[in-house]
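Below you'll find only one chain, the form predicted on its own, shown as C-alpha cells.
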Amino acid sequence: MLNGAIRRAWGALALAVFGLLSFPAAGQVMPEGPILAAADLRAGQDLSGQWNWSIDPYRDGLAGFHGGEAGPSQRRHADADVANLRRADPLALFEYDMDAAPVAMLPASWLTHSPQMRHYQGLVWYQRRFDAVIDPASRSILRFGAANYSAEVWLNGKRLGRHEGGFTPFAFEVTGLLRARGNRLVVAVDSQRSSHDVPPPVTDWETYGGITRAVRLINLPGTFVDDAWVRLEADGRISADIRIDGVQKAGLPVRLIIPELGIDQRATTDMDGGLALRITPRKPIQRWSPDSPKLYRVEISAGEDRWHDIVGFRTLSVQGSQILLNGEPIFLRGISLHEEELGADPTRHITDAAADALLVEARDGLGANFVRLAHYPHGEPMLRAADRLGMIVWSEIPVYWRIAFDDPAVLEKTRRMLAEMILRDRNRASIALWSVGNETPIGDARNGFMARLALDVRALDPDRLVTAALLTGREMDGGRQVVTISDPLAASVDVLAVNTYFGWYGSDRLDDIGTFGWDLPIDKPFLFSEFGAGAKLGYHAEGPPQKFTEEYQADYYRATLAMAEGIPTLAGLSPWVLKDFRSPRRQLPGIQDGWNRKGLISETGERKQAFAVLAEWYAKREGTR
C-alpha cells in the first residue's frame, strides 16, 4: 500500500531524474497574506450586492499614455468625490466618476453586465461604497474568493496590493485603514492574460472576467487562528495541524474540540504560533464515504478566537491498481465539470443552491460518485456541496496547454496558485485528487516544471493522491492499435490519467475502437479524465448517425465504454462533461454558437441521449472495483 512517506520519496525521485534545469528547487512558495482557513464559514460583513462599474480598455486609469503615473483626470482608485469636485471647480477635469458608473450585481462575471461586454477582454474597475463596525481590538480583513483574471485593491485611496490568478483566494489586512461611514473600495479587475499567464489566452472555456466570488469583511481578533488542517490517519488517529498569527502566538493555549467524538484537547503553541496535535477519538468514528458522507464540526478556541469548520474523516490510498477509500478499493465513477452554473446566460455566480443543482444531477441522475472539477480550482460552494453530499472531487491547477514552462517566474506564480488551492481546501473530505495540470507538451523544461508541482502537493498535503491529465502514444502490435502512456510525468503522480476522444478527433471509427488495447503500467491506478462527444439537444440526422447528433453522441459512449471495460487496471473515469459550457473558440453556426456542446445535458439541463447510456453503464458497475 502506497503511503504518503512513500509518495513523497518516489516525487523526489522522480523530481532528481528530471531536474528542474534553472528553477529553485528549494523552499515551498506560500500565498501572500493570511492564509485563513474555512474563511467562508467565519463571521463578516458580505459586501456581495451593488458595485459600480467602468471598462478602460486603454488602462487609463493605471497608466498615463507616456506610461507614468495616471493623471488625475483618470484616477478611479482615488479616495474622490468627482462630482463635489466638479460643482467647485468648473475647470477640474475628470474623465471618470465610479459613483455615477453603471450599477452590477456581484458577485458575477461581466459577460452578463451588459450585451456590449459579452467577449469584452480588458480591464474593468469596480468600485463599492459601504459602511463598516470599527472595533479597536479587532483586525480587519478583506477576503476576496477569487477575481479573474489578475485584480489590484485599494480601499480609501490606499493601495493594499495586487494577486494574480483568476480561482484562488486572496486577502488583504485593513486594519487602521477603514473608516465608519462612506468606505470606498475601489477593484482593477484584468482579464488579460498573456503566454507567461495560468492559464495561457488559449484555452476551451469562458474567459469569465471579473469579481466572480464572494468578496468580504472579515473583523478576528488581535491573534487569531490562521491555519488549521484536520484529518484521519491510517492509524485511526485524528491530525491536528494548527497555525496561529499574532504578536500573542507563541506560548499560546489552545483547545480544540470535537463533540460527537468526545474530543477535547488542550496544548500550547511554539515560538512561531504552531501547534501539531495527534489524538485518539473516545468514540468510533463514522467515516466519511459516497454512501455515508458524515461530517464533524471540529472547533478551536485560541485566546479569544473562536474557529470551527465542518470536516470529513476517511482515508485514502493506492494499492498496485486499486484506489482505497477507508482501506476499500472504489470505482470512481465520475463525470467532468466546469464552473458554470445551469441557464441559458451563465455567469458563473455558483451559489450552494448552483452547485447543489449540478452535483445532485451528477449523483442522483447519472450515478456517479465522483467529479472532475475542472479545469481550475472551483469556489467553495462547490466543494462544501461535494462534502454534505458524497462527492469525490478531483480538483486542478490551471495548467492547461502552452504554459511557458521555461520561465521560472511562471513556476513560482504557479507554486503559488497550488498552494492557495491547496491550503483552501485540504479540510474537504471530498477530495482525493490533486492535479498539476492537463494536456501539456512533453519537453524537457516541462517535466521539471510539472515535477517540481508533485512535489509540492506531497509537502502540502502527503495523504491525498497526485494526478495529471498525461499524454498517449499509439502504435501497431500484431495489427492491432495499443494505446500506451508515453509521457514521463508518469514517473511523477499515484494515479494515471489520460484524455481520450478516439472517434470524435481524428480519423477512428467507432467500430473500431472496441479492439483497441492499452499498454499501461500494472503498479498504478488508472482513469480516464476525459472523454466525449459533441452533440445539440434535439438534433437528429436520418441515416447513419454523424458528428452532432444525439445518436453520434450516444453511439460514441457505447464505443468508448466498451474500449474501457477492456482495460484491468481502470479505476475510474470522467467523461467529458456534465453540462454544455460557454467557449468562444465553438462557432459552428447552429450547432455551438459559442457553446462547447459534448455535455450530456444542454445548458439548461436537458438530458442528451447519452446521458441514460452513461448512467446504465454506471448502473452495472455500482458496487463493483
Contents of the next structure:
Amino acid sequence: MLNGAIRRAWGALALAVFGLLSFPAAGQVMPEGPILAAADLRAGQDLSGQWNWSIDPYRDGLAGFHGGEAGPSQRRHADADVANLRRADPLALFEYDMDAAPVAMLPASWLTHSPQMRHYQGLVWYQRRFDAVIDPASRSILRFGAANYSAEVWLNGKRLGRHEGGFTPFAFEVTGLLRARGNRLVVAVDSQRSSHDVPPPVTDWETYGGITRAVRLINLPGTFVDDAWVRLEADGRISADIRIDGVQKAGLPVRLIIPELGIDQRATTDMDGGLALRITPRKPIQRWSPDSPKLYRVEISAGEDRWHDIVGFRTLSVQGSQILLNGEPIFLRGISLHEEELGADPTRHITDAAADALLVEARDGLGANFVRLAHYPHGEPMLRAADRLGMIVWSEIPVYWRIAFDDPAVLEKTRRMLAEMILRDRNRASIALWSVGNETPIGDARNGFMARLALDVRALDPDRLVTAALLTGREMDGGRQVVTISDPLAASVDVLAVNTYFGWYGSDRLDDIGTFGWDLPIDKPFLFSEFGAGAKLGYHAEGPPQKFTEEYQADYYRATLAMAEGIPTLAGLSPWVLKDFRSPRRQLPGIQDGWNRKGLISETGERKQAFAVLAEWYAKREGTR
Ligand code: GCU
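Let's see the other form, the form predicted together with ligand GCU, since the form predicted on its own is already up.
Complete assembly follows, chain above in first position.
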C-alpha cells in the first residue's frame, strides 16, 4: 500500500534524481488572496447578470501608445460618470464610456456577446454597477470563479490587483472600498498568451476568453474560516486541517460537527489560526464510491463565522498496478471531456444542469465511473456534480504541449495555479488524480519543472494520486511494434498515463494495432488517458473505411479496445472525448468547421456509432476490478 509517507519520500528522490535543487527550493507557492474553501456554498451577492463590455484590442485602457499610463480619455477603469462629465464640459475628450457600452449576460465567454466577437482574441473591458449592503462589522471579499486568461480588477477606481490563469478562482478583499449605491466594478480580461503562459497560445481547444464563471461579493465576519480540508484517513479517522483568518484567529475556540456521524469536536486554534483535528467517528461511515456517492454535511463554527461543505469520505491508494478505492481494486471506466456545454453555440458557461447533462450521459449512457476533466481545472459545478453523481475525476492544470519550462517565472505561476486548483477542490471526494501535465516534450528543464509540480501535489494533498499524460517510444521487437514509456516523468507519478492514437495519427492500419505490444513498468497502474478518432455525425462513405466516417470511428474503438485488453497493468481509460468540442485548429470543410470531431456524441448530444462500442465494452467490465 503506497501511503503518504512513502510517497513523500519518493517525491524527494525524484527531486534529487532530476537535479531539481537548481530550481528555487522555495516553500509552497500559495494563492495570492484568500483561499475561501467552499466559497461556492457561502452566502453572497451574485454579480452574474448584465455587464457592460467594450473591446480594447490595442490595450489603450491599460497604457498610452507612448508607453506611460493610459490617457484620461481612455481610462476605462476610472470611477467616472463619462456622460455627466461630457455634459459638464463639452470640450472634455472621452473615447470610451463603459456606462453606455453594450451589455452582455455574464458569466459567459465573449465569443457569444455578438457575431463579431466569435473569433476575438485580446483585451475586453467589463463593468458591473451594483449596490451593496454595507456592514461595518463584516469583511467583504470579491471572488471570481475564473476569468480567461488574465484579469486586472478595479473597484470604484481603485486597482485591486491582477490574476493570471483562466481556470482557477481568485479573490480580493474590498472591505472599506464599497459604497451603498452605484459601485463600479471594472475588469480588464485579456486572452493574449505567450509560451510563457499556461496554457501556451497553441492548444487544441477554443480559448473562450472572458469571465466564464461566477463573480460574487461575499461578506464575512471579521474572523472567518479561510481553509478547511476534511477527509478520511487510511486508519479510519477523519482529519480536518483548519485555517482561520482575522484578528481573533489565535487561540480561537472552533467547533466541527458532522451531524450524521455523531461528530461534535471542539478545540482551539494555535497562534497562527491553525488547527489540526484527528477524529475517530462514533458511527460507521458510509464511504463515498461510484456505487454509493454518499456525502456528509460538515459544519465549522469559529467566532461569528459559520462554514460548511458537503464532503464524501473515501480512501485512495495504489497497490502494485492496481488503484484501490476504499481498499478495493477499481477499474476506471472513463471518458474525457472539455469544459463546454452541450449545444450548437457553447460559451463555456457550465451551470449545475449543464454539468449534470454531460456527466449523466457519461455515467448512464456509457456506463462510466470516471471522467478526465481536460485540460484545466473545471468549474465548481462540474466537481460538485461528480461528487453527487459518483464519478471519479482526473483533474489537471493546463501544462500542455510546449511552454517555457526554463523560465522560473513560468514555474512560479504554474505552481500557484496548481495550489489554487488543489486548495479549491481537495474536499471533493470524486477527485482521485491530480495531473501535472499533458504531452509535454521531454527535456532537462521540463523534467525538473514537472517533477517540482509533482512534489507540490504531494505537499498539498499527499493522499491523492499524481499522474500526467506521458510520452512514449516505439520500436520493432521480435517482428512487432512494442511501445515503451520513455518519459523520465514516469518516476514522479503514482499512475502512468499515455495518450495513444495509433490508427488515427500516422500510418498504422487498424488491423495491425491489436498486435502492438506495450512494455510498461509493472509496479504502477497504467491508464489510457486518451485515444480517439474523428467522426462527423451522420457521415458514412461507401467502400473501404474512411477517416471521419462513423464506421471508421467505431472500427477504431474496437481495434484500440482490443489492444487495451492485452495490457495486464491497465487500470482504466478515458477515451478522447465525450463530445465534439470547438477547436480553431480543425477546419476541414463540411466535416470539422472549427470543431474537433473525436466526440462520441455531437455538440448537440447525438450519439455516434462508436458510443455503443465503448458502452458495450464497459458493460462487460462492470464490477470488474
Ligand atoms: C492530444 C491532446 C488533446 C487533443 C487530441 C486530439 O492528445 O491531448 O488535447 O485534442 O490529442 O488530437 O484530438
